[in-house]
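Single chain ahead, by itself, as structure tokens, in the form predicted on its own.
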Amino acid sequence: MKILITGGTGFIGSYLLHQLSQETHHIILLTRSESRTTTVNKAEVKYVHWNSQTTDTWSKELDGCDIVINLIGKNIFEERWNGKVKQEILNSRITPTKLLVEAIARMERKPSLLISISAVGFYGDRNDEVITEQSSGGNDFLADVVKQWEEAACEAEQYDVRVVTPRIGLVLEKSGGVIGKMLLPFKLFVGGPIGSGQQFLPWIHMDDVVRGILYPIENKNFHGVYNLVSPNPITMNEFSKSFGNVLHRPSWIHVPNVALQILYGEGSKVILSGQRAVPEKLLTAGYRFSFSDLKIALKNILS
């Protein structure tokens, strides 16, 4: 298959590329680096320089693509939030996604499937309410960003392109994300829960993130939004306890709210909030998780 990926060199994208390259696909990665072509495992990979503000340099690469996977978006915890950073978070998702759909619209041979990632931040802070794909959206900044992000992707449906938007939870993998941030404090015996510890974490192992993103390719009746999270969400207290047990370290030193507010500003509200999200749609469709138990997932990641 011919597959085009935006954001393919990022945290999730690098693992997704590794999985896809196990077969003889022709993969196009839109990237800010210089254009080049190489072979990765069994796949031919073409790196194409792109400007996410215009379609001039890369849109022709879409012609004849079977699948487009959109992973683009600024890391929301890269910087302390202020007005400028919040605008960058919004623009880094909405503008490239809209341009991608506009480029698809102009193609004579359009892709059959657009996979455009989303986030459980759509739901806002919901305490211990069980959240499914049928639940309403939140009313904070991040929820509004996700709503606009999904709406921009869904515009491709008017061109007879099947669109799926996996709402991804807290991704667990040693090379980055929450594991990367928590590992050092725990190793130094100063790890523990963040905030109250009562907030629910919709966690997911990277293996299931990759498999879950690719799931709609073979399951052609699968469409729309779906929660890409473990079927067993847990609280921050439970997560920290399991993390400490796997590392054989204590997990009793709480990270106070004020410390997060200093580091992330308004973004700390996202860290301190929780969603008890469950993957109802995936489970109904028959998807089987590789890692549904947190301790087994952490042992796999940290071994």
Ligand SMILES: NC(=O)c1ccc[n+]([C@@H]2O[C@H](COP(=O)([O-])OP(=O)(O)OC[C@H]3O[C@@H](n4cnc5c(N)ncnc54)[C@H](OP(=O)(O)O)[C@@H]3O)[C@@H](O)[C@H]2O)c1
Contents of the next structure:
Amino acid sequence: MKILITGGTGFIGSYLLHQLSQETHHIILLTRSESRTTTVNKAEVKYVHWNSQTTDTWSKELDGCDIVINLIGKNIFEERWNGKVKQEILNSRITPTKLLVEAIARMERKPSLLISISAVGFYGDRNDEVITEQSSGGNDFLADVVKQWEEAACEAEQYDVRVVTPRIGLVLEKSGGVIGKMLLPFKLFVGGPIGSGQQFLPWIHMDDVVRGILYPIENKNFHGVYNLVSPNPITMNEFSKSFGNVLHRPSWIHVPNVALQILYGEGSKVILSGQRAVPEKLLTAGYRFSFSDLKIALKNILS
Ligand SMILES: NC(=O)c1ccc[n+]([C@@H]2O[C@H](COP(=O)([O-])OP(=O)(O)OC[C@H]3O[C@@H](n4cnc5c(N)ncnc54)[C@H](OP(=O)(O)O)[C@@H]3O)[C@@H](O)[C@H]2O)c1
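Follow the form predicted on its own with the form predicted together with the ligand, if you could.
Following is the full complex, with the preceding chain placed first.
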């Protein structure tokens, strides 16, 4: 298959590329880095330079693509939020997604499927309410970004492209994300829960993120929004306790709200708030999670 990916050089993208490269696919990776072509396992991978904010020669790469996977977005924890950073968080998602859809509209041979990543941030802060795909959206900055992001992707439906928008939770893998940040303090015996500890974490193992993103390729009746989270969300206190247990370290030093507010400003709310999101749509469709128990997932990642 010919597959075009944006944001494929990132944390999730690198695992996704590894999985896709097990087959003889032809993969186009749009990146802000230099253009080059290489072989990864069985796949030919062509890195094509774009600036993600304007249409350019990259759009011709879409011609004849079977699938487009849109993973782009400025990391929301890259720096402290201010007006400029918030604008970048928004623009780095909405503009490229709109450009992709506009380019798809112009293609004679259109892709049959657009997988455009989304996030459980759509739901905002929901305490212990069980959140399914039927739940309403939140009303904070991130919820608004995610709503616009999904709407931009869904515009492709008018060109007979099937669109799916997996709302991803907190991705667990050793090389980055929350584990990358928590590992050192725990190893140094100063780890513990962040904030109140009562907030629910919609965690998911990277293996399930990759399989869940690719799930709609084989399951052709699957479309629209779906929660890509483990079936067992747990509180930050429980998460921290399991993390300590697996590492044989204590979990007693609470990271206070104020420390996160200094680091991330308004962005700290993303970590201090929670969603008890469940993957109702995937479970109903018969998807079987590789990791639905947190302790087993952590042992797999940290061993
Ligand atoms: N990781 C998670 O736990 C998680 C959870 C929910 C949702 N998501 C979403 O899933 C997507 C992928 O996540 P990730 O963790 O893999 O992200 P990531 O590692 O931060 O990388 C995303 C890619 O997007 C491109 N990018 C980054 N900043 C950009 C900017 N300012 N303008 C244009 N392009 C930019 C980069 O590609 P190039 O440098 O090659 O251009 C980068 O490799 C993101 O949209 C993220 O919001 C992630």
